[in-house]
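This document opens with one chain alone, in C-alpha cells, the form predicted on its own.
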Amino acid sequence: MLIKSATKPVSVNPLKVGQPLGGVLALQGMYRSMPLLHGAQGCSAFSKALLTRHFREPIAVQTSALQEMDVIFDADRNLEEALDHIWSKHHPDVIGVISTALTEVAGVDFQSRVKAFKRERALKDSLLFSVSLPDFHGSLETGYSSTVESLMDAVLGLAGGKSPKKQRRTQVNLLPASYLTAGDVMEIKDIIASFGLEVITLPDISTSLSGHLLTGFSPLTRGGTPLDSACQMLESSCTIAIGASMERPARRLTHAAGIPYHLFAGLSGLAASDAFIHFLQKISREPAPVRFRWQRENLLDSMLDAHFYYSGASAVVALEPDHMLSTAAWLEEMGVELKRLITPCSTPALQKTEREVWIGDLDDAEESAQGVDLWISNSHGRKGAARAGASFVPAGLPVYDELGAHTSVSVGYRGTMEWVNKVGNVLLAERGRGG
C-alpha cells in the first residue's frame, strides 16, 4: 500500500463529485422515491443537471431551497415545509433527507427535525430516512454508499427488528456498486438469475435509468426496487456486495438478519469473472450454463487478439475508488503499464492494495499523462488528454459526449471482452495515426 496526495493548495480541474450526489444517485433506484437535498437551490440543480446529462433521462430531486436568512434563523422550517409538501402532494413511498456542505457547516439537527416529523405524521408504510452527507468528506462513491446503509437501517426497523423464521435458499441479495452502469446492474441480475436464482438488488437503476418510454408524468423515480421488495432481502440466504464500498450496508444484512455477505471487488476481468461464475456455482449447486464457456471462449480470443496493441502500452486511470480499482485489475491482466492511478478521496480498500495511488485531481493525471498511450476518467478529462496527447477513453460519471455509456457493459464475460475491444479499438487507431 503506497498513497500519495498532491500538495497543492486548491484542486484544479477537479476530478472529485459531491456526496450528495452520490446520495441522490442512490435513491433514483428505489420506486417512488424522492430524495431531498436539504441545502441551498443550487446543490440540487447541480446534481439534477449532472446526472440528466449523464443518464438522458429525468432525475428526482427536491430541494428545501435554504437562503442565507434561513441557515441563520430557522433552517428546520425550510424542511418541514419540503417534507410537507413532498408528502401531501406526492405520496412517494421512500424519502431520503440528504444534507449538504451548507447545513453541516452550520451545524442544523436536520435528523432530528426529520425524525420528529416522522412521529407526528405516523408514517407506518413508507420509509423516511435521513442522511449526512458533507461536499468536504469523500466523494460520489461514499454519499452513495452511506446512503444505501441509511436505507437498509430503515428498512430494518420498517421490519420491526425482527428477523424472518425461515430464509429462502434460492434468493439472494445484490447490492451494485455506485460505478456500476444500468447496463451493468442488469447484466449481474441476469447472470445470477441464470443459476436459478431469485435476485433483489438495492438499490436497482437498471430498471429505473435504462432508458424507458412510460406515457404521463411523475415527479417520482419510475422504476427501481418497490419497497416491499427491499423489506423481503431479510429473508435472502446471502448477500453479494459489488465493490468494496459496499461491504458496510452488507455488514447491516449480517448483524441484523445473519445473512452471510460474499464481496467481490470488481466483475471486470477474467479473472474477477472466473471468480464470480465458481461462486454462482457454489452457492446455487448448480452447473455453469452453456453460453459462459462461449462467452469466457470469446473473451479468452478477444484477449489474444487485442494482445497485440495492449503490449507495451501505458495508461493514466483517473476513477472513484472503487471503480478505479477495478480497472487496473483488467488493465493488468492486458499486460498494461499503469502510469498513474488518481483516485479523489481516500477509502479503506485503497489501504489493502499493493498498487501506487494518487489521491488528487485531473491535474495531477494531466502531470503524468505525458507521453501515455490512455486516458481513462469521466468526461471533464477529455481536454487533458489530448493536451497531453494520450488517447482518451471516458469512463465513470459523467460522461456527457458519449450515447450510451449509462447501458455499456463491462461486467463479467461479455462485458469484460466489449471493454477489450473498445479500448484495444482505440489503441489501433492511435497506432494507425503513428502514435
Contents of the next structure:
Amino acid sequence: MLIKSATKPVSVNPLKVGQPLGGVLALQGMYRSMPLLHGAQGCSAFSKALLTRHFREPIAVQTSALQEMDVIFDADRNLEEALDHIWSKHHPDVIGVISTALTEVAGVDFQSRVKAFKRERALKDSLLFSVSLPDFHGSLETGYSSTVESLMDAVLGLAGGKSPKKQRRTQVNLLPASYLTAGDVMEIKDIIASFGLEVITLPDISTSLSGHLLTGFSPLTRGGTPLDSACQMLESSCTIAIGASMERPARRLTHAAGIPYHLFAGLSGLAASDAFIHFLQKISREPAPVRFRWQRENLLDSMLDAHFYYSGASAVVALEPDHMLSTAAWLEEMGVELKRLITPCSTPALQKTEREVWIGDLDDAEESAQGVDLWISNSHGRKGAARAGASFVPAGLPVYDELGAHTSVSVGYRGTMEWVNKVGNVLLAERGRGG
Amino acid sequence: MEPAVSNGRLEVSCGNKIPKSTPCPRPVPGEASGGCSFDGAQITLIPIADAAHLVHGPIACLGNSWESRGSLSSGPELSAYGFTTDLGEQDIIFGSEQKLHESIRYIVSRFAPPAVFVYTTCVTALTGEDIEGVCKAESERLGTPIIPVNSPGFVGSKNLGTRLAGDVLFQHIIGSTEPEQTTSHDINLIGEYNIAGEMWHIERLMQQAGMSILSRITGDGRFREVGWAHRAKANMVVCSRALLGLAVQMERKYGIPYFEGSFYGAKETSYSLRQMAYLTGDRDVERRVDKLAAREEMRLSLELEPYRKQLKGKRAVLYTGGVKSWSVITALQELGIKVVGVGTNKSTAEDVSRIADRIGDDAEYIPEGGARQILKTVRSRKADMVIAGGRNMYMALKEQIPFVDINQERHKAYAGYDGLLSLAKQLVHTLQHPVWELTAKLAPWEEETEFAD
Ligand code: SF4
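Can you swap the form predicted on its own for the form predicted together with its partner chain?
Time for the whole complex; same chain goes first.
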C-alpha cells in the first residue's frame, strides 16, 4: 500500500462529496422511506438536486431546516418538528435521520432525541433510526455504508435481534456498494437468481431509481426494499457483500444472527466475474447456467477484438474508493497502464491494496493526465480532461452530461463486456483522430 | 409596468425603496424546499468568470453544488473551478484560519485571479472564524482584492443570499475601478446570469440600437468590469427582486436611474429596450430602438405564425418562483397560451400583483406545496403542460405531463425576440412529441391479461 496526497492547502475541483449524500442515496433503496437531513436547508436541497440530476428521477429527502437561532438555542426542537410533520403527514415505513457537519459541530445530541421520539410514539411497524455523517469525514462511499450499517442494526432491532427460527438454504442477502448503478444491482440480482437462489437486497436502488412510471406523486421513495423483506434477511443462509465498504454492514448480520458473509471487492472484469459465478455454483450446488458459458466466451472475444486499441493505453482514474479499485482491476486486465489512481478519502480497503493511490481531487488528476489517453471520473472531470488532452469517460456520481449512466451495467461478464466496448470505442475514436 | 419617469424628467425609478428584507417566513421543518443563502450568494457571484470563488467549510457546500448552473462565459473559465478549504475534523477543532490564509495565497500565486471571493458556510460561521480579518490581511499582503461573502446557509433562503451578494458587490466592488472609456449609451444589466447565453442575444439587440453594456452583473461578467459599474447611464434590473436593492443603492450613491424589466416575450423585450434608450437621453437611440422593435416584432410575428396556431388555447401551469413568473406569463400569452396556474411561492406582494394584472382571477395561485400542488392544479385546470424548474421535471414526466424547463439549469436561451421563437418551437416540439402517446398505452400483452382476468 502506498497512499499519497498532494500538499496544497486547498481542494481544487473536488472529487469528494459530503457523507450525507451517501446516506440519502442509501435510503433511496428502501421502500416508502424518507431520509431526513438534520441541518440547514441547503444541504438537503443540494443533495436532492445532485441526485436528481444524476438519476433523472425524483429523490426523496427532507430537512430539519435549521436557522441560525435554532442552532444556538435548540436544534433538536426542529428535528422533532420535522419528524412529527413527516410522520403524521406521510406515514413512511422508514425514516433515517442523518446529521450534517453543522449539527455535528454544534454538538447536539440528536441520537437520543430520535430514540425518545420513537419511544413516545411507540412506533412498532416502522423504522426510525439515526446515523452520524459529518461532512468533515469520508465521502459518498463512507456515508452510504455507515447508513446501511445503522439501517441493518435498526432492522435487527425490529426483527428481535434473536437468531431466526428457521433458515432458508436457498435464500441469500445482497449488500451492494454505493457505486453500483441501478442497472448493476438488477444484473447482480439476476445472476444470483439464475442459480435458483432467492435474494434479498439491501438497499435496492434497482427497483426505485431505475426508472419507474408510477403515477400519483409521493414525497417518499416509490421502490426499494420493503421493510418486511429486510426483516427476513435474518433467515438467509449467507450474505454477499459487493465492495469492501459493505463488509461492516455484512458483519452486523454475522454477529447478530450468525449469518456468514462473503466479500467481493468488485464484480467487474473477467477474474472478478469468474470468482462470483464459481462462488454461486458452490453455494447453490447447481451447475452454472449455460448462458454464463456464452457470456464468458463473448466477453473474451470482445477483449480480443478490443485489445488492439487498449494496448499501450494509459489512464487516470478518479473515483470513490471501492469503485476506483474495481475499475482499476478490469482496466489492468485490458493492459491499461494506470498513470494515477485518485480517490477522495482513505478507507481500510485502500490501506490493504498494493496499488499506489492518491487521496486527492480532480486537479491532481489533471496534473498527471498530460499525455494520458483516458480519464475516468464523474462529470466534473470533463473540463480538466479536455485541458489535459485526455479522452473522457464519465463514471461514478454525478454523471449529468450523459444519458443512462444510472442504468449502465459494469458487473459480471455482460457488464464487463459493455465497458470494454464503451471505453474501447473512446480509444478507437481517439486513434481515428490520430491521437 | 410602472413608468420610471414622470414629467419627462427623471424623478424616481420604479419604487424608491430598497425592498425590505421581509423577515423570511421560517421554513417548515420536514416540509422545506429550496436552497440556502450560501447557494443564493454563489449563484449571483460565480458568473463573474475571471474571479476565483473559494468556499470555506467542510466539503458538502461546494462538493454537492458546483457546476450546476447554466451561466456561460465567453472567455475566462476560472469561476468554473471549484475551490474549497474542505475542512476536516482537525481543522474544525483547532481552527481553520491558517488554512484559509494558505488557501488564498495558493490560489493567488497559482491562478493570479483579479480577485478571490471567500464564502462563509454554516460551519465556519458557527465556529466564529474571523473570515473578514483573514480577507483583509491577505488583500493587503497580496495586493489582490480578497472579498468576504458572509452568507452562510443557515441565515435564510436563497433569495436572501442573492441580496447579500448584491451588498457585497455594492460595498466591495462597484466604484473600485474606472473604465477606459465611456459613452452616453452605457447600460448595466443587473441580475442577468447569461443562462444558456441569453445575455449575448440581448447584447446584440442593444448594439443594433446603438447601446452597449458597461457592466454585466453578473452573467459573463469580469471583475474589473463590475468595478466600473458606477459610470453607467442607467441600470436595468433583469427579473431580480433580490438585486433590486443594489440598483436602489446605486441610484442613491451615484445617481444612476434604474428600471425593472425582462426580456421574456417580444413586448417585454421592446419595452425594456425602449426604457433603456429613454434613460440614455439620446433621441437618436430612441428612434433606433423604435425601428428595431418594429422590425423585429414584425419579423417575429411572421415566423411565429405556424407555432401560434398550434399553441393557441393550450393551457399551462407555470411554477418558476419569484419574479420570473410575471415576465414568463407575458411571453406565454403572446404565444396564445393560457396560464391556468402559477406558483407564487417565492414571489413578493408586488410580483403577485403583477401576475394578477396579467392573468386576473382566471388562474390558480399556488403559494406553496411544490410537486403535489402543481399536479393538483394540472388536473383540476386540465392543463396541457408544466413550465417549471428542473426540480419538478421528473415529477411531471412520471405523470406524463409535457414539461419545459425554465430555470437556471436549462440549456436553451429564451430571452429576446429570437428567444421567444425558440420557446415557441420548444413548446410545440414538446407537446407534439410521439412519446406521450406511446407512454399512454398499455403493452398489448398487458391488455390481454386484463381481459383474461
Ligand atoms: S445549508 Fe450550510 S452547510 Fe448546508 S450547503 Fe448551505 S451553507 Fe453549506
